[in-house]
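Listed next as structure tokens is one chain, alone, in the form predicted on its own.
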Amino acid sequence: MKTTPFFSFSALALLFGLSAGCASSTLATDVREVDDVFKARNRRDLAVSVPDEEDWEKTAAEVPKLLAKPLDADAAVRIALAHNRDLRAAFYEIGIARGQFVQAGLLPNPEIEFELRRSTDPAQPLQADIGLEYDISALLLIPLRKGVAEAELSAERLRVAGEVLDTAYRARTAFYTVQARRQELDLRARALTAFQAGYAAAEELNRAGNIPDVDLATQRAAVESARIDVAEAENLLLDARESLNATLGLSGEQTRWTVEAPLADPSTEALPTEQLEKRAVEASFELAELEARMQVSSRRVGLARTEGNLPHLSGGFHGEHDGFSWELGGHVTVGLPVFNRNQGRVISARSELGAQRERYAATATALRATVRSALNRVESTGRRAQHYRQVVLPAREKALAETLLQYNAMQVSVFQVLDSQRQVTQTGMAYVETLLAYWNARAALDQIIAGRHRGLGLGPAGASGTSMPSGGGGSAEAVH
């Protein structure tokens, strides 16, 4: 008699094939889905294109081309998005959540039991038992568990999208710092050159007997102090370059990039202040992620309750062969939820949901405050930078020129000339620091509007690492 097997070989092969397919990497899918988030917001400049995992491990083709030319802020962002290893790790972490989502949707495996028995009576035939057991409760809970995992995957995708913004922001601000340190080194170098020229002239005047030795020694001390200032400025520039290298993920020959352009003057473009707080809240990846986390917690509450109240169900078939014929039957096992109804898990899940709600409200409040702070910082630093460039710096340079004229006429001492020269340098340094604070604040404001407000390095409101010279010539703080 021809029989039909319960599971055909082709069906088993298909099942194993599907299992193998589910185990493959989903990196390209994860990257594409995050890119789609930014495309929907018309931010294609933040797309991270990775065709497959093999190419992902290589240097992106655009990186050498960008490094071959003097860098600008946009190029630094592109390199960071293509080459930063921490960002790549974040994309792999989406795969962890996706794997949990796939796992949650898999059917439970059946359990098969075989048993052979031989009686001590040699006249009795060999007896065999076979049983098939299946966890029915696990099967019924698949939709709920899959819903929790799906919400977690969505939250993870939003978290990584926020990390894309963080990486771009760090690259941009690190680039601005390199520009500022280059300008400060230039200022220190120009001051050294001026002091060296003054010392050379003082040597000639001293040999002619026109100035005392104390003036010559003072000029020499000024030269050596300026030389130390240059060395310190060089060290700060090197530190800034290494910070940018780390953000861009560069090493070896790739670190020989150049920067030519100085920090630009404050933009005259009007700030997008209309409904700024509302736009920031709507765009916030942090709030979107917290909303997704609340969805996760809510679904966990439902899952815990269902698991607790649903009786544990399992069933199967049983066959016994007594040596002459088969006896077939089935059974169902029911576990009564009398004592353990997941009360503890329900409490934990509800507490997690409450905590997420409070964090959402706190984050929204902090976001609005950060928007106002960043906007104030942009406006304040912009006005101060303009005042430095248009008023304070010209006043300092004119004061230096007048002091030199009076020194040549023997009306003032060398100390006043040196002091005037130092004030020009310090004012230039303060201008550069204010420009850096302006562009950092501008990057922070753009970052908030793009959807991220945490980790912004706005710094203290006074934002100047260089002490302002006292005395005439006007104060930029007056325009704060």
Given for the second form:
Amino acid sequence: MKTTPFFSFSALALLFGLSAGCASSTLATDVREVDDVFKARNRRDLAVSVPDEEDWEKTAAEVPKLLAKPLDADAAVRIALAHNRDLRAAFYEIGIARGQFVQAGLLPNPEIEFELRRSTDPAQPLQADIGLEYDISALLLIPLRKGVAEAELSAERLRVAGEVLDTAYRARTAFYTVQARRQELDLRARALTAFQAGYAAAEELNRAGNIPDVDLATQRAAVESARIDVAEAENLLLDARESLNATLGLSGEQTRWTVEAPLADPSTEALPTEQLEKRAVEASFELAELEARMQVSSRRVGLARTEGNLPHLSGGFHGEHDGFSWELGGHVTVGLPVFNRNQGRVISARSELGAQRERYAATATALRATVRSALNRVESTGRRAQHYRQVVLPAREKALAETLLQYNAMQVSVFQVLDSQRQVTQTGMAYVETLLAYWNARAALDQIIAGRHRGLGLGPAGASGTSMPSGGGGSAEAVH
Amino acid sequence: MDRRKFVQFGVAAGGALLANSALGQQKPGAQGPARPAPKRAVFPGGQVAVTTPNGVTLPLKEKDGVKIGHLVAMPIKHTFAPGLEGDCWGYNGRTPGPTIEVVEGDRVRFYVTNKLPEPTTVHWHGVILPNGMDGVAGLNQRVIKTGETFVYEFTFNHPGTFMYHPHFDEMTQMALGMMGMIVVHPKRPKGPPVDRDFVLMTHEWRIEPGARRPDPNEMTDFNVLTFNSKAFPGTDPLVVGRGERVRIRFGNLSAMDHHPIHFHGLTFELTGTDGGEIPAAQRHPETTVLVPVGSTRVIEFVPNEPGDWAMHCHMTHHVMNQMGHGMPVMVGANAQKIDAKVQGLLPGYMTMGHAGMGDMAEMGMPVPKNSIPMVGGPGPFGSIDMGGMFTILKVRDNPDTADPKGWYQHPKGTVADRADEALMKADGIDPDAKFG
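Hand over the structure of the form predicted in complex with its partner chain; the form predicted on its own is what we had up.
And the full complex, kicking off with our chain again.
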């Protein structure tokens, strides 16, 4: 009896070859596709470069160059996009989804069964069976499963694009915080100098017998409290630097970067307020991702239904050799979808779709509210910062100048002059905090327009966050 | 300008001048240092007219045997001293109001127009008159509302030195400058006649350096002390002749303080109060007269020593301008140590008062606008480190022609100066002598 092989050897070799080719890393593709998303939005500044796997430990070439100069906010963002390891991990996570997509498109493997049997009757020949089984249902369901995986891949790509934005936003706001804390430290040190001057005056006056010990002690207490303020400000600056280091992915020698520029005054550019909500909704990666997840769920519903209703089909061929000849035949197995038609999975998938639809609506509502809130915060903090710069600070300076004149006219003491000076410093601190709130709000608004609205650190409205230098409250009163 | 317009302008301008004259007004700045009072014997018995340094006398016109005057209570701008202006209230555009000068037995009719933002009255302090003319709001009359004109008519039955002031919201109105002096010459003067007769109203104010409005709420810490509402160096000197008999009539409508007015270079006798004349037998020589709040005091003297003599309240804080009291004593402190610390923050800062305050006038430190240094007026030997209730009695041989701004020319060898070492040695004076 002549046998005819069911699969040729060459066909099997091709299948194995295809499988091997798909197993290589898709990182470059994943990065390029995310970059393409930003290119389409004219945000080339958010392009991310992730080194090949073999170079994964190396630092991107642009990072040392950027660190060599005093940092600014844009440089901090570039470093973060090139060097933040969490972001790189996110790109690898696209690969997970891509792998699942590739997996979903693979043909099911045939199953071959060999069987040898010997009878207890020595006269009986050795019997051999060979069978080949193929899951036809799985084959038929490939397009549907691939569709689900493709939607998941698309959602994952959007999620990672959002993470790119998050990383850039965190780097920018962390940089602003460093600037603010640095300025606060300078101002706290200035307040300390004022307290030290007051103490020096008190020491002299006490030595001359003009003020009692209680006044001297009060001045001393004010100085020492101001020292604590300076120490706390130093700590806050260190914390801010470390927060930025973490965001930029820096360690060791790389953390010796410097910052020179103070927080800039509020921008005088008009805010892009036209159709802001609509633009934010259109740009939202969160909504786009949810839309993709809804697509996933929708396809899962279809898959579950099809799986449930499609009778399980498998087929195969069977050969049996009884020692003398082969008996060849085929078979088809049909599972009857009588009891289990995937009703449970359909319910789950439909519920998942429903939940995501609602989440989409909720997210859109939250997004619009966040747009309005951020816009309000930018406008409010901007106006307050301008008011501090143009009105309050000059008014404090004027009050100081007038206090000095009153001192010249022997109306107030040196302690009151120094107290007025500290008020200028205190106002400077409030200005810095307001500037920080402004630039954070500005970054948040930019972030929303770029496509991300969750996790924005707008902070409490109207809080300047500064406190009076510790010794300030009672010092002037303590000495006359 | 054609002739017709010129005439109209002249009439209008003249009318304005007449009106001002009738009210005893003078434009701010028009007044200069008081020229020596001419010996005008215009009152019975050859009594001279009074001089109000830095002030004027209320013009009176006589009609049917009644002397008629007009007081307008009004907001004014007043200069206490160069550099210190106040938004005050007064009469006829000034504080103190014009001095009322009459003779015992004069029947007077005073119209009082209220141009203040609140009601007022006029109380004729020390004058014994019909009860309904006494001016106490609610007790003797209803208030003079804003825009109303009241008339007071009575007879001055007693000679003496009196005052006038509001008796409605007097805390506010007097704190803002509403007061004036009244001189009633006797019909038949007794005693030796005087050659010069001055009136000086003492007062106290609270004006924050840099502010313009005197503070009516102040109760203790007054910082501008004045003669006739002027603080030195804004006070006009009193020029008198050597050997002349001089009378000075003081009034005090300060809120809280009496003023011991001290004279240099002479002794005087207290001759009267707002209660009347002090009998000659009870008079005795003094160099300081205490002028209590709400009182008048009249002194007379004959200066025999020519020169420029200080005359001032002897409360030391009353001869300071806008002195602050809320700061620590700086005397004895090392200014360099303090400056080194403070000037790093405030380059304009300079420690003051560490060597006393006598040289404050010459430091020339910038002070708030509308405020004046605590002390300081020009003197022949440098800055006079006084302020406030301080003026100068200039005793001259030729008072009618002497320049009120001029300084006494001391005969050689009559001015204290640095001691000659040889003389010190001869007299056994060792400047390095140690004590204690």
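Residue numbers count along the first chain shown, from 1. No experiment lies behind these values; they were computed from the predicted model shown. Between two forms, the rigid core is the largest collection of C-alphas that superpose within 1.5 Å.
Trainee: After the core is matched up, is the C-alpha of Y407 off by 2 Å or more between these two forms?
Mentor: Yes, because once the rigid core is superposed, the C-alpha of Y407 moves 2 Å or more between these two forms.
Trainee: Could you check, with the core superposed, whether the Cα atom of P125 shifts 2 Å or more between these two forms?
Mentor: Yes, its C-alpha moves 2 Å or more.
Trainee: Once everything's superposed on the core, is E289 shifted 2 Å or more at the Cα between these two forms?
Mentor: No: E289 shifts by under 2 Å between these two forms.
Trainee: Once the two forms are fitted on their rigid core, how many angstrom does the CA of V223 move between these two forms?
Mentor: V223 is displaced by 2.7 Å at its C-alpha.
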